[in-house]
Each structure stands twice: as structure tokens, then as C-alpha cells.
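One chain comes next, on its own, written as C-alpha cells: the form predicted alone.
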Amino acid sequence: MYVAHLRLRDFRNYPRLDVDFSPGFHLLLGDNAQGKTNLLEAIYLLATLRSFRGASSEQLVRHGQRWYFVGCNLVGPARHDIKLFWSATQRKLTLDGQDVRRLADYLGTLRAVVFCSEDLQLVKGPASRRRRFMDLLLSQTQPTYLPTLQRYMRAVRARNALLKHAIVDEAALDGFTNEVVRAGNEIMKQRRNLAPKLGEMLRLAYRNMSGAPEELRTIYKPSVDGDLAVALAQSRQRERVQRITLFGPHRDDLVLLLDDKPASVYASEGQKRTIALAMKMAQTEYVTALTGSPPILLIDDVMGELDNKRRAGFLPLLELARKSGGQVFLTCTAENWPHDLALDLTRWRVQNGRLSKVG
């Protein structure tokens, strides 16, 4: 899978961009604030419909403009034309000329994994970061997961709205509770199936990168140990006081343990960085194993922060992408580490929202 052509209009600092890309490795060189990360963000946006930097749609519009457009020609098992337009009054996503009505029909068309400084929040941040990590991975690989998750979140929001009323409609609350239980049980089932497979890949990725004797383990920790329906029934009075749904997959976590201690507390900054990179490596391996081809890799100026040992542990992932004809985009301010890769790179100079091939 690779992006053969990328089109940007008034996206971030790009007034207009039309560029062709081949499979393989693309090195984006340039000073800070020139648009390197913005280009990766555009590709990731087409893959997931969200910014990996947490930016709102309004923030993606070029300064002084009112809308943005991002589109690409994607080559994989099939060829696709993807177009995404956003303005304050209109939002439109099309796939091969047809409007996308359901996100579940779209997600997984373009698969991408990003490596960036924000990945540290997977280790240091709240449980919501790790839930989102699981949800994205399952949404891109399991067709039924996203519709189930959407049903669940709608039921939770409706249930929370009822709990905020001074007088609660018991019949309506029971109805939404039943939907929370049905969808919630299916979500927890799929997360439980994912956790051990992903955990083993993560453990090996961390070991290969760190070269250290410590052991990394992951534990899927649902918010309820037993039956979800029973937990919600028993917490009904507390929920009325706190006016919120207290149990369910929206409060689950993927616990990271380094030598059986919480990594968020006991791991050093270097260990946390390695764990975050290992999580993305495991994500890539999991998607590749299920789909037969690696996702597009977007590596945003993080490899220069690694020492030689950890960098060497990262190289097999890039070698896998090379052998399978995949596509990798790497950004850096100076060409200091790609020589270690011993790979053919297409070099691009990024300057003030413009892209030009080097050499």
C-alpha cells in the first residue's frame, strides 16, 4: 500500500501541493516550522480522519482561509481515490467518487502508523490514550468493531444525559442500560482477544529495542471484574449521585508493566520513549499480520533521539517495509541518521509549505 499522489489545498501552511510519490522511503528535510510534519499529518488524516497532534479541523485550515482539502490516489490491493473537504458549513469525504456515509465502510482503506513525540502520552498519559490506541487498531482491522463502539458511546451519552435529570425516567434508563451492556460486552470481548496478541508483539519489540533484561508486560484491565450488567445495577444509586455511568469499556485501560511495576510511574524517560516506540512497532506488526501488507509508516523526527542500540532495534521494521514494497515517510532537520539505514531514500526539501525533490 502506498500514496501515489497527494493533493493539498489550504491545509496548514500549504496553499497548494500536488506531488507524486513512489513506494519506498521518502526523507523530508527542512528546518522547523516549514511543513514537514504537516505533510505527515495530512496522510494520517486521510487514514484516521483525525490529527495525530490533536488539532481541531479549524486549526488545519491555512491562516486566513476558510476551508481545506486533502486528497490522494492510493495504490494497494485495489486503487482508490480519496477526497476530504472541510469548512465550517460543509464536511465531505468521498471514496472513488462516492460519498462515505458510514465511517466503518471507510476506515482501513488507507492504513497508516505514525511515530511522533506525542506517542509518549501512550505511556505517561491517561487511560483514554491507550483506549484510543486499542480502538483505532481494532477499527482498522475488525469491520464490526467501530459500529459497535459507536452504538456503545451513543448509549453512554444518552444514559449520562438521563442521569443528570432531577427525576430519572427509569424505563428509558433501563433501555439504554441494556444497549450499554450488549455493545459493551462485545467491545470487551474484542479487546480481550487483542490484548495477548498485541502484548507479545510489544514485549518482543521492547526487548529488541532496549537490549535490557527488564520485561515489559501488558494487561487489559476492564473497569469491571465480573458481569457488566450486575455492576451497573449495583452502582445505580452512586450513578444518580455522580450523574454519570461508572462502569463500562469507556473506563477500561491497557496497563503497561515494566518488571511488574507500572511503567508510567517507575520507568525512566528513556524507557518510556522505548515503550512508546515499541507500541507503534507492535501496532505495525499486528496490522501487517492481519492484512498481509504493512501500513504506511510516518516517522516524525523521533529516531534522532535514540541511541545506537535502540535505533538498531528499530531497523527490522523498516527492512520489513522495504521488502514488502511499502512506503515510509521520515522527517528530520538534518540528514544525520538515515545513513545508518543503508537504504535507498528519495530526498525532499521542505521549505515554507513547498516540496521539492533533492538530487
Contents of the next structure:
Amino acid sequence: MYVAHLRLRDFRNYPRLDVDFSPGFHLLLGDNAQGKTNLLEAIYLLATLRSFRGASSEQLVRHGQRWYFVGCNLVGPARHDIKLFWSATQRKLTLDGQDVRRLADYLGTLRAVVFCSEDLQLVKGPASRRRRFMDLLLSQTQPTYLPTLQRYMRAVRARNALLKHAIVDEAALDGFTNEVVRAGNEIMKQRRNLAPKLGEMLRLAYRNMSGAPEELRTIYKPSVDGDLAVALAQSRQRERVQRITLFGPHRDDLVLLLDDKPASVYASEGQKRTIALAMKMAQTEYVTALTGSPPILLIDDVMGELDNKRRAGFLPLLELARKSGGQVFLTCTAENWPHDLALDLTRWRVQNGRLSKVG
Amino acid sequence: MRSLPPAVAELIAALSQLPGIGPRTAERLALFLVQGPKETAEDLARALVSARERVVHCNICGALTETQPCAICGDPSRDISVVCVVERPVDILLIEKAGTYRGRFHVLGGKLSPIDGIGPEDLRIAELESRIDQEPIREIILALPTDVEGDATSHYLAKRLSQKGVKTTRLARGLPAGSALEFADELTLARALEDRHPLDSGSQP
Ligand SMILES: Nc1ncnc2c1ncn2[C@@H]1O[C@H](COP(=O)(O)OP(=O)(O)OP(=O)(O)O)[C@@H](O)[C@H]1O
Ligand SMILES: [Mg+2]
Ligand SMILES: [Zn+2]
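Show the same protein again, this time as the form predicted in complex with the partner chain rather than the form predicted alone.
Expanding to the full complex; the earlier chain stays at the top.
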């Protein structure tokens, strides 16, 4: 799949942009603060309806303006036309001219994987980062996952609201516990299925890049070993004190072990960086295996950070994405663009919210 | 706006109280009403006042009605041993349209929703229990929406009513949730994918 046309209106520092992209490699060159990352952010936004920088929708609106628009023509097995409009009072997402009513019907239309410096948080950061990693992956590949997750979150919020009361209505709590358990079990099942497959891809990706003997293992660690219903029943006393739901998938983790020791604690900076990259490569591979075509790769400035060995481990992925009719966007400031990349790439100069082809 | 007579501004303010009517639409409707034929406004005003005066909730089931009790509760041919519990009065229409149900109804008036501060005491559950005490009811059919709150409410009711010794059953596939989720709500829900808004302070390890 590839983005054949991208259209931006008052998005970040782009007043207006209409640009055609071919499949294959695109190098976005430019000085700092010109709009390279903003462009990747726009494509990622269409994929997930989120900014990978964690920006709110207001922040995406060009300064002094009231709304933004991002649209694209997507070419894959099918062609799609996506339009996203946001203003403080109105938000509208259409797919092929039809209003999107349910997120679950939309996610997966444009699949993208972003590589950025924030990825390091996947290794260093709190468990919530890794849960989101699993959630995003499952949402893009399992149609039932997101609705179940939404249901689960709603049930947990309701349950937490009940637990905040001075006198907890046990019977009402029971009604929502039932929902938490039902949706929670389904989420844990899907995560449990994902972990070994993903873990194996991660292990290989890490080994190829590091070339070192240490072994990366990935273990799904649910908040409970046994039955969620039982755990919740047994924790009622503690819940009474802490006033929140103490067990369930919102407390899960995906533990990364390097030679059986927690990577978040023991891995060196360089090792952490390689693990983060391996996670994104595994994500790419997983999505490709499940959907039959590679996601669009958005690579923000990370090539410059990699030494030659890791870069060499990374390049085959880019080659694969290109060979199978996919698309890769790479941002670089002029000085550090990777000369070892294949020659048939399209170079773009990004300057103050404008894009122009180079050469 | 400054040039609009106060009466029109007042009308706009009143109209924008209505669900689904934003300021733009309210303004359009108000301008139409004050400029169109006088009868249009008068008919509308009359219809509004009379509908509001005549329509009440049925003392027994909670349905919207102009008579007391409502047509269904007053119909001697209906099976009084079965009561179907619904969330809103309008849900009765949905089931009646299907045309196969011959029992009576009970409108709950909402569903458990702790986030909105709606608990069991805010719903017509006590009324249902006193009906079970007074009427020869053998079976309660729960026909609540299948969303989180609807299912939790069904679960809650089934448990609570079991102490009354009536059989409770559930519609195989409940009713669709009140209004289809608007995309904007979905976006809020999609916090599911967001780590910046943890469920609660305790969700971070
Ligand atoms: N909402 C907005 N409206 C207008 N300009 C914005 C908005 N948000 C960000 N910018 C501007 O966009 C520029 C940053 O763009 P971007 O992050 O894409 O830079 P970049 O080209 O990736 O730079 P670097 O090489 O430093 O990463 C900054 O000048 C910033 O002020
Ligand atoms: Mg950047
Ligand atoms: Zn009635």
C-alpha cells in the first residue's frame, strides 16, 4: 500500500500542500524545524488518528487558524480516499466519501509504522507504553480487538467511579465487574496469542541488528496469573482502600528480557536503542505477515543515530518494503542522510512548510 | 447578532436547548419562524403546549401516554404474567413493531452509569419490585441495550430480582444502544489507545 496523494490544509506549519507520491523511497531533507516530522505526523494521523508525538488536535492546527484538514488517496489492493477534518466544534472522518461511524471500521485502512526517537520509551518507559504497543498492533490486525478494548475501558471507568463512593453499591459493582471480566479475558487472550509470535520476530530482529550473542526474550505478563474474576473478588478489601480496579489488562506488561534480565533496568543505552528499533521492525513484520502487505514506514531521523552495524541490520527491512510495492518516508537533515541507501529514491526538500522535488 | 431584536435572541437561546440543535440551526429556525406565516408559529406553539400538557408517564409501566393507564397496561387481552423491561419509552415502540410480544412493559428510565452518577435509586427499579409484589408476574424479560452499561444493568437486575422469586430472561441480542455512537464519542473512547490518559492514577506500574 502507498500514499499516492497527500493533501494538507492548515496542518502544523503547512498552510496548504498537495503532493503526489510514487511507491518506494522518499527522502525528506531539510534543516531543523522546517516540517519534516510534521509530514510524517500527518500520514501517521490518518493511520491511527493519533499524533505519534502525543500532540492534541488543537496543537495540530496551524497557528492562528481554526481547523485543519488532512486527506490522502491510498493505493493498495483497493483504492481509498480518506478525509479528516478537525475544528473545536466539528470533527469529521470520511472513507471513500462515507462518514466513519465506528473507529473499528476504519483502523487498518492505512497501516503505518513510525520509527522515531520516542521509541526508546518502549524499553525505558512505563508498562503503559508497551500496552499501547500491543493495543495498536492488535487494533490494526484484529477487527474485534478495539471494540473490546473500548468496552473494557468503559467498564473499568464505571467500576472505578463506583469504588470512589463512600458506600460502595456491591450489587452494581458486581454488574460492572462482570463486564470487566468478560472483556478483560478476551483482551488477555488476544495479547497472549500475540506475544510468542511477536517475541520470536523481535528476537531475530534484535539478533540481526546487534550481531551480539545476547538473547532478547519477550514475555507477556498479565496482571493476574489465574482467573481475573477470582482475583477481583479476592482484592475487594484492597480495592475498598485504594478505590480503583486493581487487576485486569490495564495493568498488564510486556516484559523485555536481555539474557533473562529486565532490559529496562540492565540494558545499556545502545542496547535499549537496538531493542526499540527491533520492536518496530517486529511490528512491521507482524503486520506484513498478517495482512499480506507491508505497512508504510515513517522513519523520523533515526538513521543518523545508528552505527553502521545496526544500520546494516535495518536496511533489509527497507529493501523489503520497497520490493513489495510499499512506501518508505525517511527524514534527514542534509548532513546525515544515509549514503548507503539505494539510489532510486525520490528526494524532497522541506522548507518552511513547503515541499519541492530535488533533482 | 447585535442587530437582532431581543425576542429573536431569546427564541434562539430557547431553541438551542433542544438536543441536536446547534447555534447555527437554532438561528435559522428562529429567523424562519419570525418571518414565515404567522399560523406556522401559532400552530407550532399550540402543538408544543398541548403535547406537553397531555403526555404523561403511565403510572404502571412508565410509557408515554395520554390516558392513565396507557393503552397496553389497559388492554385486557395482554398477558399480565410477563413483563418486558426496557430502558426508554421509545424502546416499547421497537418491540411492538416486531408484533410478536403479548406481555406488558416496564420502563427503567435509564441504565446504571456510575460515570454519570446514575445509580439503582435513579432508575424505576423499586416500582418494578412493587409491581412484582402486586401483579401475578411470573417472568421478567430484560431487553436493555447491549453496551457496557446496559449489560451491567441487566446483570444487576437479574441478581436483584432473583430474590423476588421471578424468572428473568434476556433477549438473545438486546436492543441496539440508544443512539449510534457518534464519531466524536468514539474518539474520546479511543483513549483506549492513549497512554496520556491513564484509567486512574494506579494504572502506572
Ligand atoms: N500548529 C502549528 N502551527 C504552525 N507551526 C507549527 C505548528 N506546530 C509546529 N509548528 C512548527 O513546525 C516546525 C517544526 O516542524 P517539524 O517538527 O516537522 O520540524 P522538522 O523539520 O522535523 O525539524 P527537525 O529536523 O528539527 O526535527 C517548527 O517551526 C514549529 O514551530
Ligand atoms: Mg523532526
Ligand atoms: Zn402502561
